[in-house]
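A lone chain, given as structure tokens: the form predicted on its own.
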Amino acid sequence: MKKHNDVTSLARDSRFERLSLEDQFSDPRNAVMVGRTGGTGMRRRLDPARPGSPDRARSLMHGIFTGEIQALEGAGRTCFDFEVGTGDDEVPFELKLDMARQCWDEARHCEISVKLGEWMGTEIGEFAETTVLFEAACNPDPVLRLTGVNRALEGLAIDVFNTMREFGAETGDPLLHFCEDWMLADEVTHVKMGSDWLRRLTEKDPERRSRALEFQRVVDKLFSGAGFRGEEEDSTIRLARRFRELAGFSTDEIDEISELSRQSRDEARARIAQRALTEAS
């Protein structure tokens, strides 16, 4: 088998439709729901009382499903791509064991997410798949993989699962609430593994740690786009502070993610205002 595959090697069957990152994030008006027909509108809280919430929840559930597939593939690649050792392109055997355990979790999450999607009235391929998680999992530095995937994107999964868990409670859907609560516990473990291994692998290399944390900031800002994830009342995904603390995030780190979201929202509003002025003139 080939080691260190790139994102173009990600295989899917004909049910899936892929959306480029440029298409997803270049237009700040893009809604959370991105299906075959697209959609526009500023991001807003997932509120059962608002029209369109069921479709938005189904879109988010489909996004969870495709994310779980890529998380499974990414953890599996980390098990396979690196030799056992202590160099920059090697990993401890215990890290491989943690990634193998994560593969087992992610495979279970895929099955749960497919069934939840069916329960919510959607099917595989109804909404587009983006590949940012697998792209982060293709990084040649295992430490950057850990920060990009286990801390940034699995950290986002903590926020997403907590939001969907609360949505299940608000809509009186015990199945959705229970399944999201179950998977949320796993995600806390995955993020904690990333936090612990980041500190262990860079204990004597502060420069490498700094590079890894900067890569994490880039990924975190990308997924805070236009207030998609933050602490504002109308953020689609609310930052789950308590669960992030359990996963090894410091208060300063969580504050930084919240600030990245605020900055991203302000930048998106400025771009929309500028676009409106340009069109008016």
Contents of the next structure:
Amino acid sequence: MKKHNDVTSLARDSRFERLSLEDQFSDPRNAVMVGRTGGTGMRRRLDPARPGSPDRARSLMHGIFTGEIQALEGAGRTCFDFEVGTGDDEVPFELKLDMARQCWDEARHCEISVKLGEWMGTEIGEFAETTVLFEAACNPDPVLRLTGVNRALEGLAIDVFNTMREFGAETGDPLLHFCEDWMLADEVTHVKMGSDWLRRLTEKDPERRSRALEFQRVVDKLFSGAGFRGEEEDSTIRLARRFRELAGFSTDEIDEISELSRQSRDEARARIAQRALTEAS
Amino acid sequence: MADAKKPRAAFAPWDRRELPGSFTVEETAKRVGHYKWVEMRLFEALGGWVPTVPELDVKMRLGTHTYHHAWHADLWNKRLPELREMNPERLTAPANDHIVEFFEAMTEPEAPEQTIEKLVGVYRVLIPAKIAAYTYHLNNTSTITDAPTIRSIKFILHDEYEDWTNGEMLLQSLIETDDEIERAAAQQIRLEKILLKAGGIVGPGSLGGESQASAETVGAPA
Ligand SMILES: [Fe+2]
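Let's compare: the form predicted on its own is above, so bring in the form predicted in complex with its partner chain.
Below: every chain and molecule of the assembly, starting with the one above.
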């Protein structure tokens, strides 16, 4: 088996359909929603009172499920891709153990997501899969990989699980609330792993640390797309400040993600306005 | 309890533990180092295979088992300094070149169509060999002086039996044709031959036998 695979190596059964992130963001169905709501399209709060919310929750749950598979795959590859050592392309033994533990956790998350999907009336493959998480997990620098996956994407998972947990409470779905609460505990652990390893491995290498944080910023911005995740009242996914703090994020870092989301949302609004102008002329 | 001051035997009548055992401290450390090496190669391989396997149930099981073997590697890593090996990396080594060859051959299947070959290597060859070597160790070490190793082996064996059953059941559910039976058998034969040359997961003496004859029970009264 060769080291350092890429996204083409992801093996799936016939139910799964893959979609690029650009395709997902440029899906015309989202644009229709933009026109109708006058807001930012699909990017709006998961409100149980709105008629489309069960479908959006099912879609989000399926996204969580495919994200969990890729998180499992990424952690597995990190166990395999790097030798134990002190070089830049090597990792401490304990980091590999952490990744193995994460494999188990993500395998459980897959199991939980499959069952929750069924519970919500969704079939595997009903929604498309994007592969950004695994792409971040292919970074050849273990520090960048952990920062991109464990801090940016698992950080997003904290926000998502917290949102879904609240949605479970609001809709009177105790099973959803219960499961999301458990997964949230695991994700805080994973993000903390990322924060701890980033600090330890770059203690004497500020340049590597800033490269890792830049990579995290890129990934964070990608998932703040059009205000999908942010602190605004109508963001689909609300930034979970308290849990991020538990996972080792400083207030400044959380503020920065919030600002990235705001910028991303403003850019999306400008794009929509521009499109409307073009269409009208 | 009528009289708290009444002398009692230090070892209760049902406690049959004994001092003699087949391994010195040095031999135990060497063996434990080989175990750690094997557990590491195994958990890395399982983790590496996760993306390459299309079957969802197998994918999730491999993820769970990855952690089991990493935990075993951690147990052995912690045991080494207790056996006077202050640099655990020194003894984290394969028993011989054949065991390295074995792992290379076991991890060779990579394509998504090769789940059977992947699982056969782990669940029909390696894990049974691990169970054998661990059980030999468990049954032959000093039940008093080496109690910490025994405790770890017992925890590990619990995982191994469960994972073995899991893996075998996955295989039985995946194998549906004569051709697939032959593929599974061919991979098993190929790997068994290499493992035979290696002498088991910790080399000749994995199950005692000739090479262990020199290490007569240590500590037995003459
Ligand atoms: Fe997860």
